[in-house]
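Heads up, the chain below is alone and in the form predicted on its own; it's given as structure tokens.
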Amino acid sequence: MRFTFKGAAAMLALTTALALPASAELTGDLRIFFNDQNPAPRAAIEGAVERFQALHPGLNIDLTLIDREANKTQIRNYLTANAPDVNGWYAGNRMRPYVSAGLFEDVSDLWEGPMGEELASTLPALTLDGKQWGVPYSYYQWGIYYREDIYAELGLTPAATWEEEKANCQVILDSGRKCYAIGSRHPWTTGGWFDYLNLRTHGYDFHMELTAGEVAWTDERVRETFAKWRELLDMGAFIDNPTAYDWQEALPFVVNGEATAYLMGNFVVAPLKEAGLTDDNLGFYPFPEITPGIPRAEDAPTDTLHIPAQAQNKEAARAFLLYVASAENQALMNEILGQLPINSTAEVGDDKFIQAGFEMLSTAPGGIAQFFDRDTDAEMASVGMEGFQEFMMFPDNLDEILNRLDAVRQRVAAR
């Protein structure tokens, strides 16, 4: 699906020229491949392109929208033959294969100015080999969504530490409720639990080394992470038989008060509200500290734009990435997306969960992880999350699970 914006933006350029700041004239063609055809992402990128076109009327911008799943199979082909000037992708280890193959342009120079300070929370996620390889435009938080009214009834406040979390959980269990809902029929939901337990136990750097395949799954530090998980399993903290439900089918446990919390991305808010919860009885808090002193890192799947190494108009591509990173543009794009701007100076809506997520992610000193199935190899992610699913049901199988995961790690590394 392709769009050419020079003609479409002509009137916008005329009507806004007096209000726009002076900028260097860009000419030629700018080809953008964007990896989402869904209505909100499409509207967000089209708006950004139209505004940039108005700033640079001498530029011919051609936007191609590609389905997310199709893009995953097409990206290597188009990066090596007839590459666009800008393409959509993801941060973290998901960009590593294309950096290693020399298919992404080094854009470290863009991060040396104010942009680097404004997007500082995602700097580690866009950094490989000490250089930056793209620019983020949107992310959303993960964390614990909980029943504020039940916490108030039980005299509880959101936990800041692991010991407080377990103490709260015991009070909840004693009241006849479960602490956490989870639907793991599709095992990706277990990836959030592993990510946070590992990030809070050992920190961002170790987590990224593990997901990059540089640490054995049989490493004692990995066992320590699973030991924390088992503490909750042994308490009976989770709803029974989670593999019987997908993530949405597990929501009624929270809505009905049979469980008090759900570790999930911010997309969980809409269906919880549609089921009857409100801002008065639904709250949010970050996953609590486990190992004291480890800088707080968060899961926040981040959407990014990159410049292919074979791009033809790198000057215009760099200017577009700088524009996409600006506070004004990120506020506009993410209002459409219903997600969070990464620029720390951007305005955000007054929704309490958006506000909480923006504050949490903008002040995360430890870094931003991308979620397990984005941070690791696709085969490793699939087998890993199946292992997490099995562990939740049969924790005594841990040795077998870790040996199996490490065999896959070694096979992936040997490719």
Given for the second form:
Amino acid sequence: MRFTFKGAAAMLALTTALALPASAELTGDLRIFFNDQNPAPRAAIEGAVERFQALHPGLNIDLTLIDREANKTQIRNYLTANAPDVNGWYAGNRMRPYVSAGLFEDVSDLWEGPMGEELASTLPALTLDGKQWGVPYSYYQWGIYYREDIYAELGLTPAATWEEEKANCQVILDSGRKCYAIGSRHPWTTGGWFDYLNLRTHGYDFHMELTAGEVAWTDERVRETFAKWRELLDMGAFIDNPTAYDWQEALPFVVNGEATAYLMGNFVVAPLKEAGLTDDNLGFYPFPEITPGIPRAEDAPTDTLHIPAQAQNKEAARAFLLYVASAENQALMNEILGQLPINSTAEVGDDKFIQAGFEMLSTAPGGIAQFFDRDTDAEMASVGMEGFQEFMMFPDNLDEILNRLDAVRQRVAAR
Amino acid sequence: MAQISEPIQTTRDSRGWWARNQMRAAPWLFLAPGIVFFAVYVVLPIFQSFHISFYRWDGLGEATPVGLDNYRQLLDDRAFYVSLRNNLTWLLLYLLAIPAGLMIALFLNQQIRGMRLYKSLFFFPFVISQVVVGLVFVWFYNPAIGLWNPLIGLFGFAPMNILGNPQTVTYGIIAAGLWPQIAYCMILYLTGLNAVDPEQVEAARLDGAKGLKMLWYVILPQLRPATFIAVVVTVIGALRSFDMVSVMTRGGPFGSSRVLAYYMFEVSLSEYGFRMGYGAAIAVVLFLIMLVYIAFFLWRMWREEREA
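With the form predicted on its own in hand, show me what the form predicted in complex with the partner chain looks like.
Once more the chain from above appears, this time first in line as the rest of the complex follows.
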């Protein structure tokens, strides 16, 4: 077996060598810091490294897996001292501190090739100051995951408009259930609701201006967004005491049928299925239209790989990023991740939710947002989501909340 | 003089510097590792914090000097005042651990079969990690699965969302923090009670003292060293109450359970933080508050030593 595997690797190497005669043989060390230790992401990156190793047998690849949360603070240490050649991070404004400090390598050269066309959908998310700073390998959709069986029992179909959504919700409430589960103990979950209400009420461009700090939080249009949110709050659409739960602790409400839907990222499917739901009783639909005629935009947080400015083996790192971006690799990695490939020529997994997400994102005419805490400045994100959390509990505090948010916006803009 | 001192000096010289100064140098040599670490990891960072608090710095790029801007910003930062008020609440309520610990210690200070077991059971919460205590209380308070709501339901109270409600959250966390702190004070008093002079108790009893009078005029004065340590430890524990807040609520909902130590961490080191200058300014304020207490207690200790 081992022999045949080696032979296959050699064959693979040979064919690539034929396909890419210009690329010189890569040697030396390639150190990769990947920011996830969970089983699926781990298998995905290990697979990618294994295949890349087979293409470049002369390369000595060292893969280090870092816990996702720990990486958020460790990145500051390893980018400034003893940098790896490739590291994992996120697209959008989250790259800003490292780009400004000159710690990420400018990889615009990679995007000028055919790769740029294949990854075009995320080009804006990887661009800061007119240059590209990394390569995406995966993203996932956000949307409403709902109990198909309960909808069928109540004779409902997923809503396409805001009025239908509220009418559905009223029926659900009348049946003694809640419409939406949410756990806001860690307030980022409220960012999803704000993103979608704002994207649907005023569209992508306004949302991007707001998250970039160019529009005041006290603007009348922002109040309109919150007014839509308030309509749901006044109906009692959300589960009671959301601040008592984190997002996982709110899952049982959906599993037990006490709440019929959950606005979440696609990562919610795995734990829901583990808890006993199946493709037959769990469904997905895009967040409904609010203001008619606004091009539909979606949240799709993008996971990325970058080259630290202090990397030792940038040649090999660039080759690895190119390989990660390739259609073949993105299909294989995302098959394992249960997420969507960014490369437009890559094959998409045949999972029900992956297909739905692919359909939704590839036909989104409005644009792709990253997520509230990746599109805004970090300080703004934390104060903002805290404000959303407060609004859900005390909607009457809206004026005070918006004034507070705008004070932070002005301070952030001033520096 | 010279004639007398000369021979003595030669004998001294023959013993060498080490032999002559051994007695004086030895304590410093033993203290040296501690002093070095204390200086490098405690004293120096204090001055660094003062320094950083005058800059705007994200921990990566260039630091920009901003003078007193960070402190000015603190003055109209709602979150700062919420944290400060919570710190005061912590301070006041945390002191309850001292009378509670004393009561349990008095209760346990008896010769009964199996007393050691009861003592260890009462001491148990101090042995387990603060993180575990926090998690246990999070589940206890959980409105969906926790025991708290059924418990108060027995007495006819409506269900509460303790950790999700800005009015109650800080009290909920303090209650969790008190559990191990009471055990700590109890141990301090139990050891103190061992040192109470039985002859004085005997004499007081002959004079007819009993009950509260005995406690107040005879026992408590002898427990003064234990009380002193208990107060110091509890006050400092309340001021640096970080772990409970971090584990139980991360300062939420919307920052209403933050304390200064947690706010400092959030601003400078958490996922959305990295405002090092602002965090350092909070650290300086926290340090100054602690300094007031520490100075007060040091002064009292010094005064008592002098009177004694």
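Treat the numbers as computed from the prediction; the structure is a model and nothing was measured. Positions refer to the first chain, counted from 1. Rigid core (definition): largest C-alpha set, two forms, superposition within 1.5 Å.
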Query raised in the report: For the rigid movement of one part against another between the two forms, which of Ile61, Phe226, Tyr139, Trp247 sits at the hinge?
Result: Tyr139
Requested in this report: Would you kindly give the rotation angle of the smaller rigid part between the two forms, in degrees?
Outcome: 21
Report task. Report, in Å with one decimal, the C-alpha displacement of Gly130 between the two forms after core superposition. Result -> 8.0
